[in-house]
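Take a look at this single chain in structure tokens; it is the form predicted alone.
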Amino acid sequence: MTTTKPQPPLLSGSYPLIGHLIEMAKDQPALLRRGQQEKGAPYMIKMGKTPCVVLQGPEHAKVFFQQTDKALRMDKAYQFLKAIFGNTSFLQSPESYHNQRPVQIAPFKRDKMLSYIPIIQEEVQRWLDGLGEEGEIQLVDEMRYLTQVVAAHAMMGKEFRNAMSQEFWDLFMDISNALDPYLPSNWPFPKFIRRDRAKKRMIEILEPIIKERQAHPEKYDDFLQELLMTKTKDGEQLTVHQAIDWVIGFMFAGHETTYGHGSWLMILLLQNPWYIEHIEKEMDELMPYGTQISIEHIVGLKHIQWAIDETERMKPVAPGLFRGVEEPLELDGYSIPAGSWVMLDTLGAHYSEKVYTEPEKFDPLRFGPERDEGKGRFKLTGFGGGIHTCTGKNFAHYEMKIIASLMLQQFTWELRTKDPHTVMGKGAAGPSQTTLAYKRKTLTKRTAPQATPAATGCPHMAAAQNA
């Protein structure tokens, strides 16, 4: 005789027609953590009708990343997106997915790579020159600001980045307003024809620099071009409007995302100043003022390194992933029927007690190669996991490595804002606004020791070249 087994048990609180979908918008984090305490994991909460079960932990996370694409399906999930991306990325089917996969990773290609790091560098410098000798700065603006002018002269070129003007970045706020996962898209409300009216000038801007980058391929090598000129495995090069769809979520996850993970890591360092000491010794003896920054400067800032993850683990970006439930799963002797959804509580599982020690702490050295206590797959999931990690995590890594380290090595920082709270966003999660007090450094060029042959080609520094 076949048992049916039994679904994860309700969370308490479901009301008719929304179920927790009032308390999920108004506070998510109090939402999962109540969830765990009552229940545990795995456990269920109702998106409106939609039962959606919450897994949590290093396991639970194993079978939400490898059944991804099998039972489990990313575009089923983020539906909402599909009106600002339209067919790109994992709001595809699985199979279109892989399809255009080689597209998608060609411009985070090693060499590719070690192209963005002079521009990342030029950027944040032009920037911290034009500051003053001391003042203050609304850190989450300038952090925007910031990561928006790198994903713009990283993945479109520097004439783009010169001629871009203000209307640009307006259009993307009223794309990045309208992300809503609650309302239907399609319906009329202000936000939604904003973002469709700003989709469409968007186009209107792209739409030649594409067609003339098409037509003179031979003028240029850089993020874009790569994107244009990679087929898929079917062999076909990108349409116009699919090239369009695709450079507006670069762009958009170039730095929606990594302006408030970057803020969370310069205010978690000025929070925990005995930290600071150890980046600002390893950046004298590495990097000195003055230095061009290289993929060995790259892997060499360990410390800054180990605070990033740190970051991703107590503040991610991402404070839950979904997925659509195309085929029942079995898990932990519980049925997860078709139809349904599957949440992973990224927060939750990165401040459990199983994994780390005293989660409540900010201590980046937790991830050091004495304690390593990150070590082993999907304990940290900020970034996704498995084949459907952020294409980009490793640009965005750079990036924070550089601006954490030339604010820190040029600068003396003070956090004025004494309690910074985290900031539940349509898209991604990121700290409030945040003042922050400055005063230029002293400083004097010097040149940075040479790296050796032994460390040039270590197998760790050959891994972070080619990721």
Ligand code: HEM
Contents of the next structure:
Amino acid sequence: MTTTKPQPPLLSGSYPLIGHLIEMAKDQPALLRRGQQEKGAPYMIKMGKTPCVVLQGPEHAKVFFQQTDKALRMDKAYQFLKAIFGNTSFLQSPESYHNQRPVQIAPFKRDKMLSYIPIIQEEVQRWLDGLGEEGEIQLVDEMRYLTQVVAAHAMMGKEFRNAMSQEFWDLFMDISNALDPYLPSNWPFPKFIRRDRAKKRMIEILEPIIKERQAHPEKYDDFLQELLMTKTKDGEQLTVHQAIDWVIGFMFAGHETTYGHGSWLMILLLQNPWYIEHIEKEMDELMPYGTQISIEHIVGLKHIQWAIDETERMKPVAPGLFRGVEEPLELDGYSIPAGSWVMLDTLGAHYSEKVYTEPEKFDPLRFGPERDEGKGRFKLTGFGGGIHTCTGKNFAHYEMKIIASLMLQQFTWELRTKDPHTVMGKGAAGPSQTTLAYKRKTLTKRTAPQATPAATGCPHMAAAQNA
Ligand code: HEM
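Given the form predicted alone above, what does the protein look like in the form predicted together with the ligand?
Shown next: the complete complex, the earlier chain at its head.
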């Protein structure tokens, strides 16, 4: 006799047609906390009419990541991104994804990664040099600016970075502001019209750059060139339009995420000055002021790495990950039907007492070798997991490490906004606007290469300089 397994229990508070959407849009973490308390994962919520099974913790994460591209599909859950970013990366079918994967990972190979370190340092140093002696900044705006110039310089090359105008980022914002998981993306809403116009103009800007590089590959050796020259498993190179989708896709995937995470990193550190002492001590020993940063410094700065990991745990910018269920799945005695969704509750799992001691406490030393609380797969999932783990994770780590270490080394900072809170952006959850006051430290040794003046300035920096 065959018995049909039950579906996971439905969380209370679901309304006809909209399900839990309103509660989700208002405060996703509160909804998931309520779900965990009321039902314990797995349980079901309704995203409109679509059932969505919420999973939590390392065991569920293992199934979530290992079943991706098998019973679970990323492209089904993130369809709404297609209208903007085309058929890149995980937005394709699993077959096409695996075919194009060599192209996706090529710009992050070790030799290429090493070449991004001096670029990141140059951009961060240029920004710090522009700060003057003392003043105030809006942290999130400045982090956004830094991630933009770093992305433009490291991914698109120095010429592009220097010629880059505000227009490029305004177009980029028109594209990402149109992201909407609920509305059909071809309806004639003003934001969709703006998005299509921006995409058209973006193509006009990027097309000649890509064509020039395809015509003269011998002249270039950087991130973009690696993307253009690497062949898929089928032996094809990207077409111009595919390459444009990739460029916009990488910028999107690595922009709001990195400035959100980087901003939280600084905020959490400034709220916990005891830990800054560990970082400063390590920097004094390993990377004194003026050092040209190398991979040895990146690897050697352990305390800042643990702070980055602790920020990922406490303030994951992707607090929940989604998949479409392609084939029925069984989990913990329940059946999850095809056509539904699953959501991995990363934020909830990161605060589980089963995994972390005193999870409410900022304590980066938990990731040190003595306690090693992050050991074991799928405990920390702020960068995803399995084959679809964030391709730009190391890039983001290098960038945040260099930004935070140079900021702390060369200035003292004070948090003026006492209680920053999480705000949901278009592609990531980051901190609300946060004011920092700063004062330059008196530093004697300076051997790092002088940064060249910026060709185009950041409006926020101009304001700081004139202050
Ligand atoms: C702090 C910064 C970042 C965070 C927290 C982050 C987070 C994530 C997460 C959670 C995923 C997996 C999504 C899922 O499984 O549903 C992901 C995937 C991805 N990320 Fe990141 N990301 C960051 C920075 C970057 C950067 C800088 C880049 C590129 C320049 C990048 C490129 C990608 C790509 C291409 C994927 C798709 C991977 C695949 O499907 O194979 N990310 N990221």
